[in-house]
Structure formats: C-alpha cells, structure tokens
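Given next, in structure tokens, is a single chain: the form predicted on its own.
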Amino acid sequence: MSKKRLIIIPAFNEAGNIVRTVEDIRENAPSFDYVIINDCSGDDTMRICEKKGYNCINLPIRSGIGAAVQAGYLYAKRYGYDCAIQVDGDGQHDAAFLEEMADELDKGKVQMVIGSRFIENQGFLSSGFRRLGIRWFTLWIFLLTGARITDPTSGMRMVGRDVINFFAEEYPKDYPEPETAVTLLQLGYSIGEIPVRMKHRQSGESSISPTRAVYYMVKVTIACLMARLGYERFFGLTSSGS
C-alpha cells in the first residue's frame, strides 16, 4: 500500500506565483497531494485558486506563517497522511527534490528531512545578509544541541506521522523553522538534510524586510534557547524518537 504524502503550501499574496508552484508539483511530484493554506491574502490568490480548482483552505483572518503551516499539519493529521512537507507558495522550492526527500525519510533513520541550499551551494542562495543570519542559526543550534544543520531556516522540511501529530498540536506562530528544529532535537528526534536548489522569486517580495530581519534574529535566538532549556517541561511532552 502506497503512503499518503501531503504538500502544505502556505500562501500570502502569492497571486503571481501560486499557479507556477502548483504546476511544478503536478509535473515533478505527481504522487503527492497538496493543500494551499491561503493566509487571508489581500490580492487575487484565493480567486485564482478557486478558478483553477486548487485544493485550498482560506483562513478567515491573517494569522502568520506559523499558523498557516500548522493548519496544514492539522489537515494532514485529520486525513491520515503518512508524511508532510512544506513548499512555500512563492515558487522558490523545487518539487523535483520531493521524491528524494521522501526516500530519505522512508529509510527511518531521521524523523525530519530538510532541503538544504548550503550543502552544494547551488541555485538561489538568498542575500548576503540573510546568509550571515543563517550561519548564525547553524552555529547557535549546534551550541544548543550538538547537531549541525546547514540550512536551519529552510521551510522545505519533510516529516513523518509522529511529527505531523506533534506539529498539529504545538507550532510557533512566527519564523518557526529554527525553533522547531531545536524542539525536535530536544525531544529525541533526528534531523537529516539533502542538497536542493532553490529558484529565484518571480513575483512579489519577501515578507521579511531588513527591519523585521533584526526582530527575526533576536526572537528566534531567544526562542531556540527557551526550547533548549526545557520545552517539554511547559507542555508535558515526551518523545517516541521514531
């Protein structure tokens, strides 16, 4: 029996990118289902999804990237998916790598597989300022957990059913990637990476402005530390490690 695999596509004002994102999935990852989580976009994202007949959930209020992704995990849990992966609605994640990521997850050695830009350093690698921040989070996570993650801010992360169920219940609202990596490592889960290539954004702009980037750095640094100091103590969590 084949596994049920879901792609979670958080989208906010991605009218210029959403069609390209879905068509890339249909062409390069046809064995995956997908659900678009429209985070109350102010542009034509929802209208395009409805016109195209895409599988889409429309959040009633603007909730942020974390809440949008968590809605996708709730969907995955409710409909019994075996694995789930986030693919951003901006079209930068390449669906051609999803089968390889699924193969890595199926080996059972790790419970999260991250698509990393920085193993082979090919494709779009983000701005110099952001790469500096990524290197900081790589170092910070290593200092906190002893694990080296080359692309800790990558949203292209595939997880199995145990982590789906966990993320459906507990997931940060803002900039969740580094924080949830630390939390999973603290709970005894293993994280692996495979090399991927990202594409340039074709339309729109990133939501992280230079000013918000400073807020991002400070908030996520503190959030990772709090996760390391005993996330399970606050939520009564234990890990199955599998």
Second form
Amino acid sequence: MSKKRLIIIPAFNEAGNIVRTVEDIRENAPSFDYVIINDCSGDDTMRICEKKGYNCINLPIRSGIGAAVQAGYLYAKRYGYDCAIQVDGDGQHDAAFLEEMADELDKGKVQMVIGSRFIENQGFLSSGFRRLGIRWFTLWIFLLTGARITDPTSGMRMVGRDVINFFAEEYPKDYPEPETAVTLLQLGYSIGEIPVRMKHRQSGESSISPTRAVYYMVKVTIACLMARLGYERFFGLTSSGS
Amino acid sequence: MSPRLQIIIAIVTAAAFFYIGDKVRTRVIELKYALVWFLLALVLFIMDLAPTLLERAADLLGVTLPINMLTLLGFGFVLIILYSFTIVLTNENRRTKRLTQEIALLNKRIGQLENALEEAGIEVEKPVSETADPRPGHKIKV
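Cool, the form predicted on its own is there; where's the form predicted together with the partner chain?
Okay, now the whole complex, with that chain kicking things off.
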C-alpha cells in the first residue's frame, strides 16, 4: 500500500514563483500530493492558483508563515496523510530531493528529515550574514540538546504522522524552524538530515528583511531556550497526538 | 500629603470607579477584565483617605513620602493589569489563528462541493467577490 504524502507550500505574494514551484513538484515528485496555503497574498497568487486549478487553501486573515504552515499540517491530519513536507512557495526548494527524503523518513530511524544545504555545500547557500546566523543556531541547538543540525533554518522539513498531529496543535506563529527542531528533540524524537541543493529565489522578496534580522535572532534564540526548558508542558500538551 | 491633593485623588479614583462600573453595566467592558481596575481604584481610594495606613505602608517599605507610596501602589497595579492583558492577548491570538485555519479549510471544502454540484448539473449561486481582505475593516474609507 502506498503512503499518502503531502507537500505543504506556504505562499505569501508568490505570484511570480508559484507556477514554477508547483510544476517542479508535479514533474519531480509525482508521488506527492500538494496543498498551497495562501496567506492572504495581496498579489495575484490566489487568482493564478484558481485559474490553474491548483489545490489551494486561502487564509482569510494574514496570519504569518507559521500559521500558514500549521494550516497545512491541520490539512494533513484531517485528510490522513502519513507524511508531510514543507516546500516554500518561492521556488527555492528543489522537488527532486523529496523522494530521497521520504525514503529516509520511511526507514523509521528519525521522525523529521531536514533538507540541508550545508552537508555538501552546493547550490545557493544564502548570504554571509545569514550563514553566520544559521551557524549560531546550529551551535545553540547543539548546546541545548547535544544534537547536530547543520541547517536548522531550512524550511524543507519532512515529518511523519505523529509529528503532523503534534504540529497541527502546536506550532509557532513566526520563524518556526529552529524552535520546533528543539521541541521535537525535547519530546524524544530524532532528526536526520539529507543533503540538498537550493536555488536562488526566482522573484519577490524574502520574508526576513535586514531590519527584521535582529528581531529574528533574538526571538528564535529565546524560543529555542524555551523549547529546551519544555514550556509546552504548561499547555498540557504531549507528543502522543495520535 | 496636602488635603487638596487628597481630595483630588479621592474624586478622581471615585469617578474612575463609577465610570468603569458604568462601562461594565453597558457591556462595553467585560466584568472579568474590569475587576482588577475596580481593585486599583478601591485601593488607591482607601489609602488616600486613610493617611495613617498609607504612612505605615510607606514606613514599612522605606518610602520617604507617602504620596510616592501611592504612586508605587498605582504603578504596581498597572503592571498587574498589563500582565493579565498580555495573557489574554496571547490566548486570543491562538484562537484567532485556529479560527482562521478552520475557515480556510472549510472554504476549501465548500469550493469542492460547489464544483461537484456544478458538475452534476446543479446551479449554485456563488458570492460575487471572494477576495479576502488581509486587514478586515481597514479598507473602508469614508
């Protein structure tokens, strides 16, 4: 029996990239279903998706990347998917690596597979300052959990059913990647990485402008610490979502 | 503390008490969130009209001027109020987020339903405009 696999594509003002992203998925990862979560884009994203007949969910209020991705996990949970992966709508992520990531997840050794740019260091590797930030989070997560994650900010993360159920209930509103990695490790899950190449975004702007970088660093650093301290305990949540 | 200041503070706190009371009566403010405001006005009112109580409290904490004790009390209360509202805000955020997601998923299902009905030859009346507004209520210009 083949597994139901879902690609979650968060999209905010990605009119210039969304077609290429979806076509890339159809071509290179045909065994996957996909769902676009349009976070109230002000551009033509919604109209393009409608015209092309893409599977698209439109958030009625702008809610942030975390809330958009979580809507995807909620969708995955409701429709009984065995595995879900986030692929950003800006076309940075290469669908050619998805099968390989799914194979790694199917081995059952890890519950989250991250597509990492920094194992083989090929493709688009982000600018100097950002790489410094990424390195800091690698070090910070190592100090907090003892786990080595070379690309903790990678949006390309594949998870199985348990984690889908958990994420559907508990997911940060913004900048979720490093924080949720710590949360999962804290809950006793393991995380693996697969080398991937990423592309330069084709058009539009990144969600993290230079002015927000400082806020990002501070917020995510504290968020990781909080996740390590196990704050989710206070919400009465456990890992056993299934 | 001069009698004049005492009278001013008494009048202001009493007025605030009844003003908020009236807002609760007319359902502008939820009683649950008004309680801490009532407490603030009440404590300031009592301390203001009971100088010995205020002076003893000031002495106890090493505050030289009784009026500063009053300010400190008021400030402390305001911090508590802000803290409670931060919690309320966080909860509201979580709820709004989930509602937004649920509505989006429901919209999707409705769309599928409409399409299926149309394919079956059943006429469905659709809303004229479906474009969502990222900041509801802000678009309206008079």
